[in-house]
Amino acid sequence: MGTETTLVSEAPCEITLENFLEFPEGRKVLSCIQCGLCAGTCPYGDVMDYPPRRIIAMLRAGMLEKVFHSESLLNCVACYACMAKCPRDIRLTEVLLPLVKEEIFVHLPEVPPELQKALQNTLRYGNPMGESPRKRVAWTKTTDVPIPILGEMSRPVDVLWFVECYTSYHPRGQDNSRALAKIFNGLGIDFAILGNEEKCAGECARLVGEAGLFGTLQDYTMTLFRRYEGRFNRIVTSGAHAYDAFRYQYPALGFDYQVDHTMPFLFQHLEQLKPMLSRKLNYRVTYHDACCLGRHNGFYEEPRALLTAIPGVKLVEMTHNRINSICCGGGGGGMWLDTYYKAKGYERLSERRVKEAVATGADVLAISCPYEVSRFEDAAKVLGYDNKLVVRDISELLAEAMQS
């Protein structure tokens, strides 16, 4: 099942490129034989100019400051790809090539439109759709179940259910939190919400190289906990990279709450869940391995069990699968970029992973991040593929497996 990794927060905080190779993670990255595995593992290896091998080959002839002027890593969708196939364990994703970036953003000479607007969205109202904050609790309002409030309660609660921005606005990520909210009743979960005080967690604008505005949010979303200390004992998040961010970025501020994504989470209720789901689905799944839960933190077979815990569903696998899958294109900012892409004349990738899930001959195409369905059901249309190929969340699946 998951596999524990090791935490970039462990370290000293601030580190920068200036002090790079003061530090354990930099001088590991002067062992890096060169051989080009991370290049050819990127999906968008072949139309950088700077993929991360070349990079730290500048970094070591201390010509670094070429690669600040080159838009190579706009491409970077921070898969993990190069990371979990690096042979020298070089934790390129994690430190590298975000410091790299960070750079980058600040000498590129005008940012892609749709990425600059989300990344304002974000800062002005805490989500990168530009939603009011205080719309952000409206989907509550559409549940067959109480949602309680934190701010709202007297009493304290076990788990703080965080959100996030996707599953809090976008019509199909709310349909995420319906069933997710059905499902937490289901097995008495005693939880609560943030509301509308809750902002996006912020790893996306670091991973793009917006150092400054996951900060900001990172500052905001401490300051949150701290205020409701004692009021709840754990933390629960749909958002792959809200997991990310809270597991690896936050405890540098002191953030020290177990934490869990929604698909462990559930695996560790499975016993308890399995009798509620009666109800026969009949559903060829195939399952795509998100990045942040699959090659970053080790989490392949607990979707998979919760799949095929679902009375009738038969799962099929795509070629690649588990650490080889094919990113969806939307993390490290790649949500935001598809106009820039299309410019440049790349493949999407979420594109080329809907096509792997057709040739497998699935109804279904099962995810567990809520980037993806936005993401695969576009493909899917562009591609005509969409009355051949649904797209659903796990937590969609197990509600609908649930007899009401």
Second form
Amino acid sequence: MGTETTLVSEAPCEITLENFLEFPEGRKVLSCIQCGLCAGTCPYGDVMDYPPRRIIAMLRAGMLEKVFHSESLLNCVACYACMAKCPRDIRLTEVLLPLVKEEIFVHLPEVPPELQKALQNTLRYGNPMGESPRKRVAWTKTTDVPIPILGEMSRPVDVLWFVECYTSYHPRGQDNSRALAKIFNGLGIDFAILGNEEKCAGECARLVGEAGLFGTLQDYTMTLFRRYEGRFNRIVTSGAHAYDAFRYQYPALGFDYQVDHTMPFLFQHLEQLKPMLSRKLNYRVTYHDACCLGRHNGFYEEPRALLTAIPGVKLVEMTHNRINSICCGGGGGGMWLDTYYKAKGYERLSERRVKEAVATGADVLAISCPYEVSRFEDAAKVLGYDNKLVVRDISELLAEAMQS
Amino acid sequence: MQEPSERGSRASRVGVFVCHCGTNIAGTVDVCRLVEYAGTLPGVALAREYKYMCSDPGQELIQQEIREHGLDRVVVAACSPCLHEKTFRTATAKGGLNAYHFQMVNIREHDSWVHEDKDAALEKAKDLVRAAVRRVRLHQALETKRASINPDVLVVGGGIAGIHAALTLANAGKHVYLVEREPTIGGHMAKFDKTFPTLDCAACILTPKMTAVKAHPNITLWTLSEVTRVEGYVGNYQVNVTRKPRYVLEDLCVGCLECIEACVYQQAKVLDEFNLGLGKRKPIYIPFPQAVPLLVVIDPETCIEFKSHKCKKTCVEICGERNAIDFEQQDRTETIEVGTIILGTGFKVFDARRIPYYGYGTYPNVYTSLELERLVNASGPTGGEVVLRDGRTPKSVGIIHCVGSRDAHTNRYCSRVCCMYSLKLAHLIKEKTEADVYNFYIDMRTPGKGFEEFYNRVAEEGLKLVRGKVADVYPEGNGDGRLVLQVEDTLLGMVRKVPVDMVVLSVGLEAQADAQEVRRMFNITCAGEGFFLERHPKLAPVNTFTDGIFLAGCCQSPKDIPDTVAQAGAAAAEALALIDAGSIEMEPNTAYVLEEVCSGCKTCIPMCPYSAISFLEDKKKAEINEVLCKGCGTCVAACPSGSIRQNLFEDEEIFEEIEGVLTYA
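Return the structure block for the form predicted together with the partner chain; the form predicted on its own was the one displayed.
First the chain shown before, then all remaining chains and molecules of the complex.
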């Protein structure tokens, strides 16, 4: 932990709502043309009192205080739709909205209990579901292939696999991890995981506006990386949110590892993977673009290329795809606000998405972000589509197509 | 040409004149201290400042001081030489010196406008002035030469810009070559139905001008032709024009169109380019009824004779003795000589597929505005009926403004014409279908004569105006084919989902796909967004940085028909000014070869962008044609033996200048 203080003091001056206009990404709000594209594309735009456009207008008029007393941004699922389409390229989801959200939470009389619990769990146990940190590696006992743990090894490895929370603890998330282990093994990837030392990368805490919690998790994980300095070459994670945090937030603390999400990572190995995909899967598959992966990082075609490499798979597109994809509703804390949304009478986005998936006639809804499996399976069940549509991570499909 | 060794010693009576340019310079650079400093420099006889050196009294001051103080060199520290070098050279010459015994220092664009620290700006100005003084003391007297101007003009592009420029010049008695890539002239304007704000029919005002081009004795019209090579310089350009085969002989075809009727294709089956694929044509066709020249053209891609050589050739049969069809026609290249060139190469419309969330190319009932122009046009594929692809008349239409404009992800600029044409289309659609028409706009931009009045008129017709940029277009769930436009109505502060039968995307204007190649061929410049760059945005809007080449219309920036015509007239006037002057003064800053040092290695020859260097076989030396040389200096830098030198950029002068700017004073 010796390096911790240096890390903090080296961090550049943090952007806040007070010094917002001193930063280039902050000054961009001055160029807003109030076109409303952000509100129009927002999946909850029709129920927000202060969609991004109005927040900018209030900010410019010096009336932002008023926004702090509304609950409006609790509907922001940090899906990057507004930012991806903004004609002035204003860093809404990245910069402005988390800052405003933070203030909103400060002024909120009561944080929705489900969310509060998740945040407390993350602080206390390093995962939002409140599972024991000692059981983080439990899933590795259920795999057919050995899962090396970096701390227990003396030699360095090529890839540090950052597993993340849902893929460690949630039964369906574990399916994803088991599938990945099989694929990595098949590809001959030299990898290891952090094991019980790993904690949540913190991205959602940041996008909920919990900058403090995010900072704590970030410091913890950076210290861990520092401890294993030279013991791995790069990081691969199936957590779309973790990938995003590593790529955009961690570099401010000196993080300079090459980091890949599993989708682009496996895409790089596609030619090697193809001959291994020998089992024909006669599925009609539709793919849900994960927000962090697609809109924020532009990986639209890689997951599709992996799917269509599987023999027998027929890929069909939902009405809203790629940049226009509709969020599963899990980002920015939405994962733990379902009860709140329900109480307010809002449609759950995962249900909106599952309806679109069913309309394509697909029998598999393919995903690439660990939040989605439980959200979509739950939505399919609620809507009575659970016998029509199964939800599978692309890694699961790839592993299934590999003859064991 | 003198040998460096023979050159005279340094001049010793330099006059330095510093301009305030109002507060443009004096607001940042302490002009008085600069003058004080300049007066101390070796060889400086006098230093003066004046509020506006370019004004008449300012110029008079220079002349007077030359005479009174016997100055032998002049330095003016002011703005960019692009603006006033000529002014001060003239003043120097009027004062009795050689015009090139002068050096200009740019302390505005290079100093006061780009620096905030006043002390540092003054130091920089001192450095620049010191460098210029040291350099000017070595300047040699140079003589300007004159080049004659060929009175013939090349106009590239047969849209309304090219047509208007060509007619203006031809009416002034000049011979014009009008070169058009397509089979007909008329450009985009020929595709429009009505024109804003007066709603006069585009064809009614355009076709008389097209016909006049065809009939004009001073215009040589070449369609299906492209410029493929440009050489020479202002007044004397040699241009190659490649004329693609029409497979119909222009002087024999009478435009009876019987061959089209007779084509073995009973039905038109090929997507018709002129109607943007909304209609069909045969392999032998005319683009549209008022095409000029009214000559049929054969498309070798789809004509059976070209594919199989086994066609019955009913077209040839019906043409009979006129014998106008020639399947053997090949590319021909014509070489012409012209003195001036006007580029009116137009624009391309934004490809709406680049914004996937508007569904163009995915949903058949999403159209571009240009496609709508064809649909409302009586000569269009539906005879002027606004109908959907399945033949139904739309009951509601949504027009989305700013598609591919004002957007960091596509084009940042405003395309200037879309608000007005969107209002016009709204009016025409309403008139023809009585549909509910929604216009989704960000800002309604109607700056032009009669434009705001037109906006008012269309609004009063019951147009549904929604202020907001549409975020999403998707099919209504119930399968009736209607499309939902999801948008925040920013004036109501609520998200609306508006179902419509037809979506029209008001696509912006972009530079032509081959603008970069054209730019290189004509040796002109493109601005960041790809349009050709004018020499000065306000004061030389139709000139380019290459003398004798002018711009007209949308190749320079998006603009409407009135502005295009005005610019085309201006470009014609600029060409006429050159032609009627008869000759042009050439800069004497040309390169020359020191014959005795030249080893004849020929390194310089392929380097010259103006083909000004030739090889003298008898002497085995390089020779530079002074008239062709533009003084770019490439050969000077490339010559391995240092045997090429350049007037006004002699090695001694440049070294002296460098030493001057680097010497810490």
